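Shown here is one chain on its own, the form predicted alone, set out as structure tokens.
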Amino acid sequence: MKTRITEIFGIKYPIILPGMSWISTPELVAAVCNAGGTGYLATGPLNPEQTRQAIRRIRELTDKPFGAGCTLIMPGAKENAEVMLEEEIPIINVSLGKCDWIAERAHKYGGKVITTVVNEKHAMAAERQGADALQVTGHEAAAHGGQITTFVLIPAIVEKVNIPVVAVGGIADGRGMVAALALGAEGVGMGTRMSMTKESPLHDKTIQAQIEAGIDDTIYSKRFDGIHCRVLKTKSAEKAVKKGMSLPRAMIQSYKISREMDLPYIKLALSVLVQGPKMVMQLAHFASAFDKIKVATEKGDLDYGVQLIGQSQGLINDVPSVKEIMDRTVKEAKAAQKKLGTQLI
């Protein structure tokens, strides 16, 4: 299969694992890329050296083209992607923030970014800041997807930019995947899918919810951590969504963050309080959901736990290697393609 994506990011298939904190780990995202698509490791919960060593791990394990995410709304996130650069990784996945300054010093040694977006505004503004592609995520992805479903949003985009774009959001098959490409999508993102392998790390007991769950098994809300976020529905997660933020919480929960990703608290809240009063609430949500997202991933706790998930997580009944999920996808878009050409003679 041949796109601008898998052309500008030398990979096989035009297939990517998104940056899933707790998930998207050295282990899972080699296996993406030695079976031909790239992926990028999650670096929210990591401070600069797991980066750096997380980093020299996925290189072990591939000599694939990966990546990694950088949310620079988030604490530390600065610091991380300057190990990137340092590193010198292939790419860099830049969201919540402007990816300028990335994007000039990764050029200079050949490396690629993309920014992901939800809207035609910041999409516009990704490509103007030197963007290489766009991560176009909808409203049935899991996480932080935006008000437009997918299918809706990557035919505006595209006809906005001339840069590639990655969609991601409802995609779990190769069927998914031809339609992307039909609506002018060079790419896809299959986050939902790939946290369901056995190379994932995923809680068992987890994946087995997921899998039980249909495609109207979630919730959607800014009541969790603060931007409107898609979540697998549970009694926990329907508490956690009715209660909203605990501040005297969220100061607890951004305390035990800082001793994990190695920052001096003082200056954790300095840097949040400079950034204004609307910052300094959605890092308190972000805070507050912190604890809860890392239980449900790491542990299988649902019953405390809130697990970010998909839509798509209807259309998935089993837990595949990653090879098997890329072949089956390959197969699937050429069956596909096949099909509709015999159909629109």
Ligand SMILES: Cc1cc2nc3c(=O)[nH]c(=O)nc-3n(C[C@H](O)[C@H](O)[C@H](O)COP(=O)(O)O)c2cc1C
The other form holds:
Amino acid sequence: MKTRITEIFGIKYPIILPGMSWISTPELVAAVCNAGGTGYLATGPLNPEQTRQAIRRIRELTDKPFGAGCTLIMPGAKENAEVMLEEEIPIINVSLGKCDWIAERAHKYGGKVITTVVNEKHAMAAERQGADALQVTGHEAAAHGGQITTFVLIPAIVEKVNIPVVAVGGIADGRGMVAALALGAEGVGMGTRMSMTKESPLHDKTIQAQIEAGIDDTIYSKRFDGIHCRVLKTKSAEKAVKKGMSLPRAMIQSYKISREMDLPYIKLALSVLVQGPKMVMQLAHFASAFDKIKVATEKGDLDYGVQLIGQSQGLINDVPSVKEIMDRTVKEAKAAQKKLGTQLI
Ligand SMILES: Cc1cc2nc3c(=O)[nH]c(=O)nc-3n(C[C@H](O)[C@H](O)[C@H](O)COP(=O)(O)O)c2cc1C
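Right, and the form predicted in complex with the ligand of this protein, after the form predicted alone?
Zooming out: every chain and molecule, the one shown earlier first.
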């Protein structure tokens, strides 16, 4: 397959594993890279030293191009981005922040920057800031998809920028891939699909719950972590959304997180406070969600935990290996293209 994304990233298939906390680990990233795509290490729960070790582990597992993600508003994300630049990783995926300084430094060693956006305004800003590509996340996606569906968002953004676009949100197979390419994307990202594979560390109980769930068994709400977010519809998710965020609980959670990530709490609290009251509330929301997502992912606990998931869970009924997914997606895409060739005459 050949698109600007395969050319820029130096990969065989334009298929990407997006960053998923506790799931996009070195093992899963390397499995996708070795199968012809590429993947981003999720660094949200990692401190700089853990990020460095994880990058080195990926390099032991694959000699193919890989990436890592940094959600710039999160505490510790800038420090993690520094590690990515020091380690000269091939691809840096930036979200929720300006990518200019990262792009400038990455370009010096030949690295590429792909910025995640959910609207036209941010897409054009990322291009101006020096991004090499955009990851455009539609409404169907797990976690922080925007208000507009992939089907409308991709052509709208492709019209407005010159850099290539990777479509993310609702894509779980080769049919979805061909549809995204027809809309003007030059690559696809599959989070929900890749989280349900043999190599994924996602707990079996949670995978099973997702297999049983349908396309409408998700909740999309701002009340879970402060930004519109899609999660698996469970009693605990409904409760979390109804209850909203409590500041005292969030402060306790953020203390636990600072200990887990080995970040001094005072440093975390100060970095939050200097960003202003809106940001304090946002980070308190993230802190409150952090623990719930972690236990659903690692322990399969959906009584307290809440799982991030996309609508495409309703299209997924099996747990194959990453290589099987990649080979199948490519085969399905070629079959869909052939079928279209017989229809569009
Ligand atoms: C289990 C799971 C965990 C995720 N964790 C994160 C995360 O920590 N940070 C983030 O920005 N996006 C996260 N995402 C969203 C993905 O990066 C990606 O945008 C999304 O999965 C794409 O949509 P899809 O699931 O329809 O393929 C997560 C997605 C899933 C399924």
